[in-house]
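First, one chain by itself in structure tokens, the form predicted on its own.
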Amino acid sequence: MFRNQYDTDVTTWSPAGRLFQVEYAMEAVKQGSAAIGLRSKTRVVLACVNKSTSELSSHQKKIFKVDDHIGVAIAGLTADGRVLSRYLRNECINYSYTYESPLPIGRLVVQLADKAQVCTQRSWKRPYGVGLLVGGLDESGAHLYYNCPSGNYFEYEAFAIGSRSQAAKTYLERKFETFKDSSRDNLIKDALFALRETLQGEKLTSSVCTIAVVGVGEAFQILNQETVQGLINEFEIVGEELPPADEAAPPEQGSGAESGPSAAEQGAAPMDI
């Protein structure tokens, strides 16, 4: 995307009828580090990559719990997510202090969009350049949403967002048909699989992931690192390292085309921070 005449100001429609403000929040999902959300009937799964930006420094928190029931995963800028996150929050209070009762995901939801959706009309604001996956329990059963920047939410089975997004929306896609019947265990397998797809061939460990459930008997807890790589060895999902080994056979081309990916992901997601 290029600056043009038209993207100063998020009211300014385009001649081809575009908001490129809107847009460009929007790209700044896809820049993020990915976060994959998957449900059943009875339960939810978010997982998330949180690579830290520096061998110095400890990473972004991209998973956060809302309420007993409901909980978010971000991609795009952490600032932002976690701003909407305390709304949610403050949202889910008021509800339960006023009615008693949990706050419906779909009310919730939507009061998330049509927040989002003021800052796209109003030219003295930006849009918020986070995705959001809003996933949580209530009297109608599981439910899993993607609310965008632009204002719009969807209800999904499974969905990823984030960089690198595509591969695991594939292996989703694959699977999705035996989800609504999966055991929590299964689909924490599914959840550690698709995530592996984002990292294209990196060693997956609980020091790179995050993996929160909720369901039926159970609130929304985010699982330790020592309970997910627990799971990670026990679905021997680590196996990813060994085609690197064999590998080694080619002349020495192998070491430089590692040393390549690691350099590109540098710059491919500079909203993860």
The other form holds:
Amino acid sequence: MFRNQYDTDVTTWSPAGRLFQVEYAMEAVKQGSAAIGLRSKTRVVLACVNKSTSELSSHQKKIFKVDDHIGVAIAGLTADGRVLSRYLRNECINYSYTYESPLPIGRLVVQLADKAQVCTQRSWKRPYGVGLLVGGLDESGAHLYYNCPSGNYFEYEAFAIGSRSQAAKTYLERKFETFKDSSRDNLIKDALFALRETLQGEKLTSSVCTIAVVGVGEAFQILNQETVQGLINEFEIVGEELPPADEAAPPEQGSGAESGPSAAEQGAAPMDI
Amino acid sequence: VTNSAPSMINLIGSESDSQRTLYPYVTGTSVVGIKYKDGILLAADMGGSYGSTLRYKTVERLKTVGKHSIIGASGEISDFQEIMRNLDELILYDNMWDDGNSLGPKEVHNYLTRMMYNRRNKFNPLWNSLVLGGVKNGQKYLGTVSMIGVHYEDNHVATGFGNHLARPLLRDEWHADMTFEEGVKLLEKCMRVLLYRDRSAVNKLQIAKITEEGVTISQPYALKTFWNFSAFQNPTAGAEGSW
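The form predicted in complex with the partner chain is what I want next, because the block you gave corresponds to the form predicted on its own; please supply it.
Now the complete complex, all chains and molecules, led by this one.
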């Protein structure tokens, strides 16, 4: 996108009928590190890549529990994401207090979308710069939604947002038809595979990612690091080794390089370099 | 700060008393409810008393709330009408979502509890005791709320005099999975005792039934009564001069 004379205010339309500020907000989502969601009939898995600014700092929290039956994964301006998570938690807790019953996720995402829309129609506000993958339950089972800065929301079988999410989406597009009746372990496995796609060669370990699960009869929880590493090992999801041009590669690289191509054939999509 | 400031209005002084409920005017008497095999049964008579006068005799004190619940009210009838306006609006907005989710009896009961308790806290209660029953996804629910926000669920509930006269009968004779006929018979037994012993009862009642399939509220009918018990003959025999 290039700058133009219609992009200063969110309340200014372009002659082509676009609101550039809103579109720029959606760009912010694309810059954030990847977040992935997928669902079966009874369960939703959220997964995201943890990026930290340096080795010395902790990584950004990108997955939030909203209620026992709802969680969100965010990509974009994490501060905006935190504020919206607080709003979601508040709505859930108020509903629970009044009705002694969990707020159906379908109604929560509409409220969130309406809140985001307000920021696209006030000259003294700016759109939220964060995309949210909201996963949770209502009477008809498990659902996954994506809420945009534009105030739109969509329901998905599986989706990925943030940087290099297209690689994950390609993987998910191939496999999503199997998700509906997937077991808990297979669903998490698919999430890890999709996450690996966004890492572009980096090794997938539990320190690089966060996984969370919510399902019918299973309260939302973020899986702890050991569990995730165990699953990664179990499913043999390791990143592809660095290219052979790297002379510092240890001797085991030889056998690693041989098994590399076969691992790629097994199920991983070829990556864009 | 004067006595007419919004926050003070309900709290103090005789001038502000005209702004809040002090006593009820037109009242309904007991409501009795039980769980049975297929759902819930509620019974209430159709009387609206004006103090000690049995003034109105076609007051419907049992109403449906959405697809899954029925409500029975005792106490101030105008407050019940207000409650029904609120509940109808609640159900309307719930239906407008049109998303496959709906408020069940538990949710309605809790909403009512919040309403009653919040009014009580402002010293301006809705002068009712309510029974809320329903079935959703095979789960039966029966609860009650009072004008001060006391709320609980049970297999059988009653309001007002029903607590004293009907509940003992229900404690003895209620059991799980009663048939519809057994349930109605038990409720009629309770209502008959209330008719004999509650001065505000009238002999015209309705029974409401709710199951997974839906709600039916019966046409009004009267109970058969028997007044020729020997204890009722010459009631002043033991105390000449009394009446």
